[in-house]
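The chain that follows stands alone, in the form predicted alone, written as structure tokens.
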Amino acid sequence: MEIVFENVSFSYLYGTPLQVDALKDVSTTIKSKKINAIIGPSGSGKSTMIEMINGLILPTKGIIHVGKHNLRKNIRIVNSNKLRFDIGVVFQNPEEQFFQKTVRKEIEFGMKYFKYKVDQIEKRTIDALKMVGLDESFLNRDPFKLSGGEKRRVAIASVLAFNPEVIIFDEPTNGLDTTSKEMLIKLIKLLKNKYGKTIIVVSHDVDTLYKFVDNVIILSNGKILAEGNKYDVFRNIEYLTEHGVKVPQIVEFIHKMELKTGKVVGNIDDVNDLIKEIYQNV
């Protein structure tokens, strides 16, 4: 599912003649079936965006067209449910989205919501699970007193389980070691490469998004920065330092060996292949 913005503002209004102008025109398309990431400062707007995505709130002036959905100033979203349906939404902190007492009932909970078949909904819920790598033994547990990693993963997992076109995860990788962002990488890859979703990612932790995101938009005081494949948004290196936008370490680490070398690298998404060119270029 493609999402476009077309000349898109809004404004926090706190009063006359306090206002925050959180977005100022933009337009950008975040592409379907593909990996996209939104970065930027807090407060560059990142937030607000996600927000319209799910039609939490509506431009103050523009129009975004979420698939079939358009919306925009002062209309009643005609289809909320469906909107919602096909718009997950995975949360920075986990126990936001939680609101019941075992990981059954809250990876149920969706999937009830939306009406699906009771002979379904076993079965998605124990898919689900198994996805985020959890197994059944987890079903009666209170997802209130799990791990950390172990919220994230049932909060994933009760997304998936009603299956949306469009997955957004805000800053999923907070608080998790490097084992469990490994395995995040490799369920969104999964989620995009098997199952056609439409990935937006919402990170600070740009070393981690670098390895597997396709798109980036990089927002700084409401208004697009930088937009593209990633590869050729974080290239210009100068121009975002300038912008106080923080590069992938691998980025830097290629450009300054490029520099000393005289030699052209290449697109290279980690450290291990980036030895690995070293090696096959001595």
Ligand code: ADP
The other form holds:
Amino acid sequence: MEIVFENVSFSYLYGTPLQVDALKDVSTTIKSKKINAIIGPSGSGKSTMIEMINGLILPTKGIIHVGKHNLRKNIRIVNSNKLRFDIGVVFQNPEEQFFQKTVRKEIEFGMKYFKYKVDQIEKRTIDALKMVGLDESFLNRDPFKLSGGEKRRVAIASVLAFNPEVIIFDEPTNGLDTTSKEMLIKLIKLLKNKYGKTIIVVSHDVDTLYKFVDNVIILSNGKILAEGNKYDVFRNIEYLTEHGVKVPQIVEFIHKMELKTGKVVGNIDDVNDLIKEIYQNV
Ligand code: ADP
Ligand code: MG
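Return one more block: the form predicted in complex with the named molecule, after the form predicted alone shown previously.
Starting with the chain above, the whole complex follows.
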């Protein structure tokens, strides 16, 4: 599902100061069936963008096309239920989205809300748990009494279970160990490649993002600083650095290597592949 921002601005009113212009005339496209990253320092407007895609807040100016939904100021979202069914959000802090007493109820909630059939609910619950690497013994556990990594997995499972077309992950790798990060990357790639999902990942962690995303949108102070496929965007090392955006280590390393050796290494996503490439050439 394609998501198009057309000259979208958003201001929070009645805050301190009285008005915060969180997004300023943003036009961009989130690509269908790709992994899209929204990157930017704290306060740059990432969460505001996500909340607008989800219909939680409406633009102060401009319009957002989320598939067939058109979101603009002063509309009542005619199909707000349908929008919520299309867009699944895994929030930054899983606790924020938990409100059930067991993992099973937590995962079932979305499907019940969207009126899935009982036998489907049972099957999809177990499938979703498996996809995030948890077994059935978790079903009767209290979601609030799990480890950080397990909570994150349950939060993801409860979104996967109702099968939205777009899945948004807000800072999904925060606080995860290396193994859980790798699991998450595999899962996100699977969601794109096997299930054709449109994925949006919000993160500061450019080194991890670079391994698996397709497109990036870089926000700075409510505006788009750069966007496009990750190779093109991160090629502009100086420009990004000047604007305080961290460039993935692998990109810097390849750039230095190319300068030093005069040979073009090209686009490589993962350090392991880079090492292989280097070994082949010594
Ligand atoms: P990010 O997710 O990139 O950290 P946000 O979208 O949360 O950024 O915030 C963008 C700007 O809007 C920031 O200046 C932030 O302080 C402000 N902001 C966010 N939420 C509110 C709110 N509820 N009321 C007033 N200002 C807000
Ligand atoms: Mg945020």
